[in-house]
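Just one chain is shown here, as structure tokens, and it is the form predicted alone.
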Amino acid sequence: MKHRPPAIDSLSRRSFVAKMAALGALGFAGAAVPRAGRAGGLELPFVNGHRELSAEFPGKGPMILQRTRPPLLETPFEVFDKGVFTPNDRFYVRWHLANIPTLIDPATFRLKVRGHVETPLSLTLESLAREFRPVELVAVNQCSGNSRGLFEPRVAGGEWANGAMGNALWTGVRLRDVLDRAGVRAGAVDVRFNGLDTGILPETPDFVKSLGVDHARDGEVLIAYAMNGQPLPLLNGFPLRLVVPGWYATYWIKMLDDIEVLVEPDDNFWMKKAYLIPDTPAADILPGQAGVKMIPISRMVPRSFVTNLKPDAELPAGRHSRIRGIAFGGDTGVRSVLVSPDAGRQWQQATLGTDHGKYSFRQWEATIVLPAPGPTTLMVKAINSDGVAQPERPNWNGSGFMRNVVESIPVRGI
């Protein structure tokens, strides 16, 4: 699991302690509160497409403002050009429920662990960190309605493009080692998880979310305290956030103080009602179709975009021009991109960056001739591990879930 990024401080045990305890003693009240200030405004690419780029939320840069509250604030796409690795202060946020603490002490905070076990467990910060072997992996974090904007008819929902994802070093301790400690008992079916973001009204459901007992002990989910180096942002979770690698954001509970674990599967509002797909190849029904059988969100799907290039862009014909950009495998790695520079009629295999684990964004390279002037479609493509390439069609479903076509961008041959 350990892939460093060599731009990244690691963050020991005794540094993650220290740094808690300031943030306890600084405190982050009015940190859900907007600041004064903007930065400007930016169109994106569909209909009702303005956005107000926003400096105001702490902690972050320059946002897309998707909303206040609660936040949804985009990552402006420029920034994954600049590296595999997301900046914390330019890293998405996404939250349900509009009731977020903004004062969080690290000396009274608990992790409870409860349910169909041996011995519940309320564990201080300190004690995972210390305790605990600590683990690093770095995975793409994406929401399962990113680029909801861009579906064909339109859908209700967070209206994002392409930024509704991010891609970290995590650091924190396997949820396995935390379960095998409070002694799962025999009969577990599913391990519920809960933060401490609340409803406005009594009667809105509790955001919490489940896996399977399998999967929530298969070694890889992990409770989190650090990304990039840091202890998590407040936006981003703060102080705990659980990693479920290669499955979309809707699992990666933020501010996670509860776990339990349950002997029946799991029937709340999230796991039966919302976060929803067709049981269709690639989440994909026609627009009015009734009568699909439903079943809940899970993994992620192959996914790569052009990063150093925008719409219209021009590039000199006939001649050589170097392009590139981010590709991620979904649920496992990338086994190859392919860049195609007259709209798919021609494709060629671009050059892989460094393999930061299967669960990272990877930047590819290429060098690409465009073959007259004039207008003409830049392609790019994805396959996985598993030999699952990027379709060229795009899905529709009435939740504007897991898109995840062919990206094409138009250029001028100049």
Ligand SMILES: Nc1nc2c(c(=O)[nH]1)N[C@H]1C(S)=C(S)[C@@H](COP(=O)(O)O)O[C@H]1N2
Given for the second form:
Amino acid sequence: MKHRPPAIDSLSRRSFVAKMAALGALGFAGAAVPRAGRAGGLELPFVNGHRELSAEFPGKGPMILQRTRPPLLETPFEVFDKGVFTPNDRFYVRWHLANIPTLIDPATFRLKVRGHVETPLSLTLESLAREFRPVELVAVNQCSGNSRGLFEPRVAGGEWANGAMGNALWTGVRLRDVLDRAGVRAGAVDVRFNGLDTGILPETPDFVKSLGVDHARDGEVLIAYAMNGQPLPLLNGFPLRLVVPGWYATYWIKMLDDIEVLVEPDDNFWMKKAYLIPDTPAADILPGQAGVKMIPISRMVPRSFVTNLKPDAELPAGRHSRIRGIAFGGDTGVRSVLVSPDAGRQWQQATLGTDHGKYSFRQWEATIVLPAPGPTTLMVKAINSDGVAQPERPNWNGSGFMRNVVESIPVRGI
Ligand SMILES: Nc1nc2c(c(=O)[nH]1)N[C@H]1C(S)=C(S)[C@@H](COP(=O)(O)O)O[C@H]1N2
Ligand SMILES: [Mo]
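The form predicted in complex with this ligand is what I want next, because the block you gave corresponds to the form predicted alone; please supply it.
Up next: the whole complex, starting with the chain shown before.
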């Protein structure tokens, strides 16, 4: 089980700012989209699942190419077997709008805080790193549509397999501390976040998201300037991104440069039209079900995966096999992980690895015995600290959000 990635202590914050400055000027002078070149292909487990691997994006190793512009890059699943922290160069990427700055000068970059505040702010990266207390938190960033390609019946959208998620140590400052410096005035309702990316057409709604003012001030939401001890990769939001622990990544605004305190509920397109889910447990409805109340997506639900076996792996029947994987509780920690060697007839407890905090991936391992030679199904199920278990039947909705069914892997006893 891997150790923590290097953290940034207060003494090294000064040199960290210098490192960001150097990166902004040089490291990102390339294009946000690759020129050409492929690193092979692979099959995701659904119809039309063929994808190319690309290692041509700035700051990224081999990634599953879902789309080039704006980039949608999926983490190859074997990366999750290698450690509890997802490396920055293998961390998935998702953007809505195609104009993504490729050159950001950290010396002139400013984070603005404005709207219903006493004192509007325009903060340099240096003042954020030096004048506010640094905070560290390990948290899973997962796209609302992670695993959408596995929905049955199929739904439209980015056809991800299970790799639109990652776990990192985030370093930054509390959003609350920044809001407090500006002084949120009485009557504030929402806090809206915007990044530097824009659409190509003027009519494309800018990608902005909001949190309720109490959530924004809860002390857990961070403005992060580092990921696993390094500046954020350009495509993961250099130089600043919002980290909203336990909530789907749509709220984790990248290249964050503008925070606006609102006196009205935010009714922009991305809050009121997009990223809505049925107001039912795990956003689950029947295909075709009408008249369902829709609400903005918010908290994540528990999930777990086997990482050291591929589908149709062969395991010795009647003898011990070690299996391992990752789990996360969603908006809270992992209470337990259960595995079944026989398609859910019997379940046994897995051993949990190091606890990196309730919003982190949790590694697990177990010794199982396949009952007999021949095909069987391994299953893994997480139960979170609130007692919420993954469902045995897949949850479904028309946007392909929040999939969290108990995972099944066909294997063969030999
Ligand atoms: N500025 C900006 N931030 C954004 C987005 C975006 O399109 N623009 N997409 C959001 C969505 S839907 C997801 S899933 C995450 C993806 O984060 P990642 O690319 O760092 O993995 O970024 C979020 N933050
Ligand atoms: Mo997303």
